[in-house]
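The chain below stands alone, shown as structure tokens; this is the form predicted alone.
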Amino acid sequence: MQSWDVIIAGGGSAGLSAALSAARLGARTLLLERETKLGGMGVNALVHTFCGLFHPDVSRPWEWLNPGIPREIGQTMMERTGQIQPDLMGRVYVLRQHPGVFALVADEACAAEKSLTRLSGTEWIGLRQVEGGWEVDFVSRGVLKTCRARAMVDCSGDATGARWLGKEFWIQAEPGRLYRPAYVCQLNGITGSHEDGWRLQTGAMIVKGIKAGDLPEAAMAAQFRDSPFAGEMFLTIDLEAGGAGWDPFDPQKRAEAEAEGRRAALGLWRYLRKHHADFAGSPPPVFPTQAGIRETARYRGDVFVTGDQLAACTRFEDEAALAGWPMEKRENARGPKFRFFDEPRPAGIPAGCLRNARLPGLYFAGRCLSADHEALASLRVMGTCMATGEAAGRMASGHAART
């Protein structure tokens, strides 16, 4: 059996951070990631937007919110993009990222780090707490494996630890409440200037398309958006899934949104096609490995942030990172509910909501710390999870250094 100083299992966002924070410390990490590429949704999913990078104040000059490796994910990208600046949209500011670039990225950072060893297609499916740390089950093309480290950070995104270690260590939103997952494909060979006039004349096309029964329902929440590069755009299809009955843990529901989402896409695609000059030329959709999923479950930490911590700007003594995007409720498909913060300023977020004191050396980040359903909406962006991936990796790397 091999032993590590840390494992780190999901390589999303805060996992790569993860590792990456733990590695540069001088752990020996052992980083887990079930598809082939790292990224997360940020390359799986392909979502398009670094959202949480900045400070909320759109009425200044836009600056970093978190130092660290979210900047320098952040930095790199606007240089491999050819980007100077981020996008003000609205009240926020975001930074347009490319899936590809995201993936070429996370490689070199990983290969620079001696300390890290990564390993991809691998499945996480145990954990135990023992003597000293903690022991991790994979597989691996039908290899059976098992690892022990003096930490693990969980950075799955479904708190998968918490579920196999029992109820009271995590929580989940009821299915008519969670957010509701993506659908977002890449369009190529894409002309024209799409600037506001653009979207709102496309919108009344798509509109006319459904009343004439040429495009299905779910087409009516597709938002488009340019690439870092010319000629390309990624359409963003939000999928009711069921609605109520949306359970994003059971196999066959989300092989069902997938299937939604690929017929919206395609149909959307030959529509447009052949009604409008832009999309003439391009081939078909580049398909993501999977749809975005927004919520799963989430672990009960030490600390519980809320939303209405969020929105009065609540800052904590033992800050892990700070959260600067507002609330972005997505509880159905017709477009997200903000909620912004109470003030143009950014909210803490403790270290607390990062651990368990009855888990000693289990730590969580990204999309399963420990939050409720409103401060979640926050919370979840890539940015954010880099950021709170970070926090979790230098924790789970001094705790390994005590033990």
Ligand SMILES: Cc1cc2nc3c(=O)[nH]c(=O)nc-3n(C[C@H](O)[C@H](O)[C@H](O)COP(=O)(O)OP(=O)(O)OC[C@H]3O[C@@H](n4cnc5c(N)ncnc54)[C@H](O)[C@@H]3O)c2cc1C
Second form
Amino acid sequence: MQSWDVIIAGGGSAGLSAALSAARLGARTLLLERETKLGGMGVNALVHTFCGLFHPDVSRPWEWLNPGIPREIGQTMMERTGQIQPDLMGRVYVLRQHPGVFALVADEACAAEKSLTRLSGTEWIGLRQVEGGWEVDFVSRGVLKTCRARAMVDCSGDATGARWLGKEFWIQAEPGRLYRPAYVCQLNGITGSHEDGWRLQTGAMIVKGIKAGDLPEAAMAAQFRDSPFAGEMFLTIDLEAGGAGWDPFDPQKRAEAEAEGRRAALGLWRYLRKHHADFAGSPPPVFPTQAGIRETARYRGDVFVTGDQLAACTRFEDEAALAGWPMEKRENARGPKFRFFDEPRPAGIPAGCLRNARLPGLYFAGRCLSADHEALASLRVMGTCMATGEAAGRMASGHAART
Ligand SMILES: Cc1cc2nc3c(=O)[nH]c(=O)nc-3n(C[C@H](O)[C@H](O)[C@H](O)COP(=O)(O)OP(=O)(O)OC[C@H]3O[C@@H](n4cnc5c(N)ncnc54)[C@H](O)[C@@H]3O)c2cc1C
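For comparison with the form predicted alone, provide the form predicted in complex with the ligand.
Whole complex next, starting from this chain.
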């Protein structure tokens, strides 16, 4: 059986950063990713803006919030996409990111680390606490394997390890409140400039299509965002996906959500091609590998960060990273409800919400971290996930070096 210093499960924003940070500190690190590309939702669900990378005070010029890997990935994204600054959108700075570029940047960053091994197409399927660390089962391209690690970081986005370890370690909001899934697709060959007037006109056209019965109700919440590359846009459609009966762990409901998303996106593309001159030459949409899942389950760690703490810009002695994105609550498909921090200052994310003293050597980051439903609405964004991932990777490599 192979032994590693650190195993990271999940190679999204958090897992990529955790793997890079552990490997750069010298830990022999294994990164397991179910899909064939790293980047998580930012690649496989085509989520196309990095939020949480910048200081929340927009009355000042933009500045990076967390140094280290979030800044490194953000800077590389800017260079590769030709952006010299983030976009100011109301009260927040955001950086447009390109899923294809993110996948490449992730590959290159990992390939540069000699002590990091990546296994893509690899599903993590089991976890046991053993003498001196953790035993991890996975299926890699059809082959069942078990490895050992002194430390482990769960960056699966779903608190997968916590669900195996027992109810006392995991938290999930009630189904009706879970942040709604959404379907994002990439549209090419779109002409015109997409200012506010364009959005209003396109929105009015969609409402007309819904009233005439030519478009599904889901099209009402359609959002268009320009890619950093000319002629390309991303279309996001929020899904009700079963309403109060939504269960992101039910395979059938997940499959239905994917199919609903594809139907809605294709219907909208067909309708706009017919009625909107700017879409007339657009080829069929590029579908994502998976629908975007905003919330599933989290760990219960030593500390449980709450929305009220974030709003009060609370700082902690054992701070692992900083949060600056407002709580963007999407409990239905009618758009977000924002709760901004009381002051335009960052809040701290304590190290205690990335570990549980009863699980030595096990860490969690990204969407898996220990926080309430409201705090997750801020902490789940990719810039913040990179920061918590980097911190968890550092903690895991420190643990491995000590044991
Ligand atoms: C529709 C939508 C819009 C969003 N908009 C924005 C936005 O504009 N800006 C922003 O910053 N954030 C946005 N987010 C949030 C953000 O994309 C996610 O919260 C973030 O990607 C979470 O990062 P993560 O690394 O924790 O998890 P993920 O990105 O979910 O990555 C988890 C990774 O783990 C892998 N994995 C899971 N289970 C296993 C397993 N058993 N074995 C192996 N691998 C496994 C998955 O394949 C995945 O690659 C949005 C999310 C959605 C769904």
